[in-house]
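A single chain comes next, written as structure tokens; it is the form predicted alone.
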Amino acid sequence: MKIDSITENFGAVVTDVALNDLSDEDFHGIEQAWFTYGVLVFPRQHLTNEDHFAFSRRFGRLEKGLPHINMKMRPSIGNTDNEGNVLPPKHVGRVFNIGNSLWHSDSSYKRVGAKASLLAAHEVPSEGGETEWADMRAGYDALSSDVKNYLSDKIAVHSYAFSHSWHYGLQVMPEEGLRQLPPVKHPLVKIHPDSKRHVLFVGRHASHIIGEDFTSSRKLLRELTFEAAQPPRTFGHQWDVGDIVMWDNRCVLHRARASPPDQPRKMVRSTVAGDVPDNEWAVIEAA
């Protein structure tokens, strides 16, 4: 197995390994590299969905999907329907996915955010459609001492309704589902449980800061996200069919880039739930 860093401390490409036939030794090496680099790219693995999800489970319990989503309207990860047809531009699935173009951490609008996301490419456009990642460990490190001190005890509200309302993404979920996703609170600065590094925990789901002026705190959250997600703390990946990438939602933001609207972009994603024993979003595996 070969692990080549993309930047000095963020992102790595892993080759000469088969994820569907992975030894415990190689898994341990992958896990340690993931703690170090935050994002791992595995080119042209061509995993079946079963192998994809089996590899994901090695990192923890999988996360449940969102509640009460209308399955006829539920968007795929990409721009195609279940038969592989490209959705029209105004289809609710396309509208829902507009939000993915902004920097975010998966499931931060839940009480326990996601641990890992693993995204596999099944169909890709001829151009565009990249995914980009931003290192929020380095984003925190780049802050001034005064800003670090100011943020040290601040709590932000993360809200599904807030982050999906501006682009009409709430159309995809009935009112009962929204009631099961009330706003939650997360510290603006966290300590990563494995690397022990400080992390700036922001992104599009963060609505406002508790105890601060509502409007100015929203502006500050936007500015913190924008400034943290700047080079050299970012990189992007141009997908090939068969690629799979995993990233650490506890310290990494990501976003999808635009692609030609008439070309299919079909992806399959699994999500590993946060490592909390009473996480209500974790799937209970059959004995």
Contents of the next structure:
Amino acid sequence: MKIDSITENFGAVVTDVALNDLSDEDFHGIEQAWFTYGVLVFPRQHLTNEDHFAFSRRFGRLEKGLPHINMKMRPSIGNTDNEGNVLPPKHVGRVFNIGNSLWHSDSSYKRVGAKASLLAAHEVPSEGGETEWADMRAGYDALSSDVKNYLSDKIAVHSYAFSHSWHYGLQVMPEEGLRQLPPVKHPLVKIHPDSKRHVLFVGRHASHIIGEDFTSSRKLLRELTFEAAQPPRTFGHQWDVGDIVMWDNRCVLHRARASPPDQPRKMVRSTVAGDVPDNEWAVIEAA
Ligand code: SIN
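Would you mind giving the form predicted together with succinic acid (SIN), to go alongside the form predicted alone above?
Zooming out: every chain and molecule, the one shown earlier first.
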């Protein structure tokens, strides 16, 4: 197995390994590299969905889907239906994806956010459609000591109703679903459980800061996200069919870039739930 870093400490490409036939030793090497680099790109693995989910499962329990979003209608994070036909622009399955074009950490609107996301490309457009990641460990390191001090005890409210329930006048998540997704609190600065590095935990689901003026704290959160997600702390991946990328939502933000609307972009994503024992969003498996 070969691991080549993309930037010095952020992102790596892993080759000479088959994820559908992975030894424990290689799995351990991948896990350690993931802690170091935050994002791992595995080119042209061509995994079946079964193998994709089995590999994901090695990192922890998977996360339950969102309530009241019909996953049959939207099996993948892309712009196609089950048969690979491009959905019309106003289809809820497509409109839902608009939110993914803004920097975010998956499921940060849940009490326990997602640990890992694993995204595989099944059909790709001729141009565009890249995914980009931003290193929020480096984003924290780049803050001035005054800002670090100010943020050290601040708690942000993350809210699906705020960030993702409506897009262009279409309510993607109905009220009964939103009732199961109440706003949650996350510290603005977290310590990563494995690397022990400080992380600036922001992104589009962060609505405002508790105890601060609502409007100005919302503006500050936007500015913090914007400033942190700048080169040299970012990189993008231009997908080839068969690629799979995994990232650590506890220290990385990501976003999808636009692609020609008439061309299929079919991506399949699995999400590993945050690994606390009482995570209500983790799938409970039969013993
Ligand atoms: C996501 O936001 O999880 C998906 C990103 C993408 O489609 O590139």
